[in-house]
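As a starting point, one isolated chain is supplied in structure tokens, in the form predicted alone.
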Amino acid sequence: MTTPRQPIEPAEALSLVLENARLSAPESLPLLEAVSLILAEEIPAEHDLPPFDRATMDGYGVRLADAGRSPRVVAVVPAGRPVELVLEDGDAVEIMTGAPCPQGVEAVVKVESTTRDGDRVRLPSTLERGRHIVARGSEHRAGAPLLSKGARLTPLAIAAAATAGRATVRVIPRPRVAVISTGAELTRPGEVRVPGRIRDSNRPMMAALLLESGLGEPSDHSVTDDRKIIDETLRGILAGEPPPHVLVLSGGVSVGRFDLVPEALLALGAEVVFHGVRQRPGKPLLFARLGERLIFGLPGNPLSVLAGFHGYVAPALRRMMGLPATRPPFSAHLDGPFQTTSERHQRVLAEVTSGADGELIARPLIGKGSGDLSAVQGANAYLMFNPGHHRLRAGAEVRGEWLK
């Protein structure tokens, strides 16, 4: 595929690049890493659940041959630590939460209901049978699925893979990310900054946004803007162990001298699917691909990187791990008057909240240009704005799309 001479669409951008996307190679991790995961396997009960009749209250386990009496009681049962008796009418044994009931027990009074006069205990009148007793393999039976492969395992499934007995787990991993950033002009956060130069915040942020998301694992790395550097810095990094899944690199490919990303990727093998989207911020976005890896050439702006990754990087990796690629848009009505004007699609950062009968309030926030970081802090949602003028009065409805 020849690279378009003109900008394409950023719905089919979006579509190329989640055409190229494929879903990740099942891997076994321990449980805590899996967390958010995708199942890749049915994991079926260990064992009945519960493995036996469980106590649900503090009391005793008694007969219902005993109600109004007072049995005397031959055992106490705490949690963890079974006793190897049969219960006979006219006994009791005192019991706690989430202890195993002996054999024999038809009912657990709760110690609020009962008054104890040394070994014996007086119950109520009217006993119920079961009344305060989990049965054995009534929530699951052993070898039954406990959580279905596909299925997203959030704290609750976590705790159920748990339970289960599994310490690991089968599941579609998050893509390894290389982060590069492009640019002899960029000093590293930390370092004695050289006049001329300005602090690289593209690397860390794309760093951020992948811990943030939990889309991916990511790696940083810097080039400057020579060729041989950058050609030696992405062999390397795709000879590491374990290679990267995709590369996100910011920088150096518009147009200029210095924008050597586009001929270094051709260098290296690989297919440029798109150079270019009719967008604002980001026209310049670049998508390739070398086998299954996915490369993705973000411009050097901040703000660029930004909607990059939340318009394109991001439904990628989500694709990858057998999740939603996109997430629905909402609809949310300005809090002040509004225009803008261009000829590209628009996404405008802004800060969304919720009103007082709760409705979406949207604010715009408009910097200094597509590096100003500190007008946009409060940011947490983009307006999407189709090519065009847009004069629009305060309250007017507008659609948007979370960060996060």
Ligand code: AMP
The other form holds:
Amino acid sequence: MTTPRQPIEPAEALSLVLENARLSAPESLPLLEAVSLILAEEIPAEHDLPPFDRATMDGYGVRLADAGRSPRVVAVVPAGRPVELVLEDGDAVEIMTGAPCPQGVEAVVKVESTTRDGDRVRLPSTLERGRHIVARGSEHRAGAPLLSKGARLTPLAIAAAATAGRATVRVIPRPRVAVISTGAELTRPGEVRVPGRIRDSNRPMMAALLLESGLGEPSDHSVTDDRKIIDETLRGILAGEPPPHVLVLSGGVSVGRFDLVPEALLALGAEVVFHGVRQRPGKPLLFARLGERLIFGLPGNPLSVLAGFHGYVAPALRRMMGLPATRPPFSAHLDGPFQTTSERHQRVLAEVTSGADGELIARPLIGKGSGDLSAVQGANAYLMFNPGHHRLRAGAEVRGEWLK
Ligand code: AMP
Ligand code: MG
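Next, give the form predicted in complex with the named molecule, keeping in mind that what was shown is the form predicted alone.
Zooming out: every chain and molecule, the one shown earlier first.
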């Protein structure tokens, strides 16, 4: 067993984690696997945008000389089918939104402003050059950057990459994250219930946190409190093809006789960066590295796992993905009186809603301990309290961090 050390401050723990989290190497991914990721290349327009003089209304492509007259409709131009002709005075084409204007078209008149009479169309008495036409290259020139390196692939950026003809893009990928729950007391959902055991809720929760946040590609595993089995499973995971970038374990990092995770990690050759943080919940949190690989040992109580993910794992993954590691806190007002005392920094789950004047109202959700999942179901944020005694009245200002 490792000797318990003096727990470090959460701020120091976070900066140690972030010092060890390196930006991941770029990879080429299919466009839709790259949603929300950071672009690792510049994407130029493959051609002028629009690539042709484009009609922006259903109507008629006309000559200015035919204002107030009734030119003859000589062709129909649908979107996607260019018509090779040179329009002359006295002639018009019927044209659809998105269609390329044939040569000689000087304006598009919308259908509502015209009267059709057989093969002729009556035009308004004034026409404006270029009306309802977006000229070729007027939005963007071929070769000019449409997206810059470092841009986030929002749905709008995905549209721009698609416009540039890209089916794959070079991006900073999501880290592969192995989640491993440890504990002899665990049975998986769907398995037969065994007296004295509990369901493994951390394994699906950790995978769900990664899937919901989009911060990692999870693979999930579980082990009992047996050194041989823990060692074999960890070796198997690390030998995976491809291996994970990050390991997140739940349970087995405290000081109990069967808390075997720290010694198993040391036996693997991992370097423990810290073990123990002055926080509630989740004091025995362990952070180690094995080469470039990051390893988080989160205390097994489900709410410690949640807090460990939001406090340390998510910031590390964001840093690896080229995103801002932490997000700004917000302030809110308590919906009622609230008291709390701890020698440690606390994260208290809360339901935060918008009040009548748009200010944020926080309702702390206090269960019967860090294993109580029923009391906290409405939580969307944490309230953060420094060590000490806090006796707060309704309306008092509190600092919060969003879960998402
Ligand atoms: P540990 O950190 O291993 O001492 O576990 C702390 C508490 O969390 C114990 O009550 C465990 O039974 C519980 N626990 C550990 N792992 C899980 C899990 N995967 N799902 C639900 N509860 C767990
Ligand atoms: Mg355990």
